[in-house]
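Just the one chain here, laid out as structure tokens, in the form predicted alone.
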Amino acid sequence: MTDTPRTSAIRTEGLAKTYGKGSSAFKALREVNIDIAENEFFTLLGPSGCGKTTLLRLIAGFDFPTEGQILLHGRDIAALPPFQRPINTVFQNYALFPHMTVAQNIGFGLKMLGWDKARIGARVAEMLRLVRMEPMADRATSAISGGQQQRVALARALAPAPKVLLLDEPLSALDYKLRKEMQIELKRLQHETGITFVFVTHDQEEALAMSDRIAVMNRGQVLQVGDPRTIYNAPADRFVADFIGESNLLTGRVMGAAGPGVHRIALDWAEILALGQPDGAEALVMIRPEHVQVLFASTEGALPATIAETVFVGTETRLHLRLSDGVAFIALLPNADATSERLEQGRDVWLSVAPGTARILGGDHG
């Protein structure tokens, strides 16, 4: 995203959804306020049951809010049925017509909209080029792969040129390698079409790789909205830090400021510098595993630990450690620096935290 003024595509104001009444009432969404820009790849990220799919359904018009507004380019659409909203949705189940060809599936919605045959043909050809499926135009959708079916579903949803495209975990049925390939394809399609994408996923790696901005959700609330680097490096609270990537969370005493936005935090066995503003005499500090250097000799200021387990994960080795007070801790060691002789279970090591990487977290929404 550029620094030019942002034009809002979708904005929600005080959006809430409650199912049931009385003592059995369940609040699926609570006072959700988000602002999604035009031509933005915006992701709703959170665990199962956090409310992200409910929010997507409200934007699509498949359900209606209990309170609040849904504004599309400033117009409240919360009470409109789906067919009156210039919004399309791609679901986990692509719902393609198996008796139709790829081209016929893409053109079906346009036919229902009353487009003439020539116009449909031109638009279908354009969509086939966009999703790189021209050779498959006349093939039945039952005779193509899962990744190709996903491309057809995307082309069908993009064909009417909606203002917003909603994607409800559309990659979940694909294998790992194909998911990675389709992440790149989705990002390309969003850039080439200029359509606002709102993507739902519980996969934080997927969200970080694809999104311009991410809204992290839990228990029907939006906890933090930001670009991937901010969400990862400066999580708003314990839940976001724990949900986005791996993190080590330690509680220490605030000893005082060490510079603008930097505080000295005393742990039971060492003192570290952490970014952020503590709320009181104690602070919850996040340390990412990749920001830890593993030392094999005692060093002043380093955290003493013992190796509990080593896990080889390809490009790196994950060390599961125990600190001197028994707290679990994880460090990632590049395999160029890791040898089995040095990482045997039970060995004592010392952990040095890279300067400027530890961060003080805010309130706990976990």
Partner chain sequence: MATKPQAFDPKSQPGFGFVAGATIVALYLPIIVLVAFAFNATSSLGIWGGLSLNWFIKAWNNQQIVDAAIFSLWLALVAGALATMMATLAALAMTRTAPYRGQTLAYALINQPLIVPEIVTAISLLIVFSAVKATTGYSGAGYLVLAHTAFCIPFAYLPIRARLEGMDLTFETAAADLYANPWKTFLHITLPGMFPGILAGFMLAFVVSLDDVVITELVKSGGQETLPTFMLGQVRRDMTPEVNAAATLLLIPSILLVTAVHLINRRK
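Coords for the form predicted in complex with its partner chain, given the form predicted alone:
If you are looking for partners or other molecules, they are not here, because only the chain is given.
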């Protein structure tokens, strides 16, 4: 785990949101406790319906919690209407006002705050420069491209210098190349403005690439909070391991400790060393495909497997394998090694797991 956060910008305590009543009640959020630090790029990651957007709406004030508190720099804001919270949002569809120009859109929040015209003009010019949209100031919002609308939406939300900026899947409407560009752009803007960003996405790659810390959510709960490396290398449970990146999950018997924080785990056909603390006699072990070396001759301590399917993915070939007990397993083979006669279906291979990479997961062993 990394350093604990410095000053907290947003903290939630026992935050819960239930829609409906009685038997038709739907618990969108249950007992959410997160602590987002000042100046942090914090991502809420999870599949659709996991509660990430509900959490964002509660922080923005578009919806109100059933239980719990939302603290902004220590002050409970859970009951304040959105226009009294120093928090701004970049919407998924941008929501640029269609009857206003680019500049009027960016200046809207400042006008509502009662700034005078000269100050608004200066701030809008500064924002246009920040998002590199100076020549577009007087354009109609319908006369600019999707990527440009995105920049205007960002400038509009950043103009009042909010304490926290909320971003609701802002990149989902852009094509792949533009999305990659905007990822870098967003990081730059966060760095230059020093504002806390809370970013919602279902795209794990995007979350890993951009975040200081990630909260992985499922079914209205936060399963794990950590920096991208921790989340990827040491997922808290089966769901996180499965959702973030690709992983092989195997169940085995705990044979005993092999050193501090290392245990010997017996699988049906071999024994491996895994990091982490098992919570019973059985353990769920995660092995990432990139930590597995594929050998073409029987080797001491390697897991035997057969090739079921091969998929060429450019820089490497993905091997879909079957272990001797029939369990599916995925491994990657750099394409320098992948010659066609070696990769016939049904061929036997041996898998060597890099030392110190297998992980024991907590939670259910499914």
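Positions refer to the first chain, counted from 1. Keep in mind the model is a prediction, meaning the values are calculated, not measured. We call the rigid core the largest set of C-alpha positions that still match within 1.5 Å between the two forms.
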- Once you line up the core, how about F296: does its CA shift reach 2 Å between these two forms? no
- Cα displacement of H73 between these two forms reaching 2 Å, rigid core superposed: no
- Superpose on the rigid core, then tell me if the C-alpha of G114 is displaced by 2 angstroms or more between these two forms. yes
- Item | Per-residue C-alpha deviation between these two forms [S145; rigid core superposition; Å] | 2.3
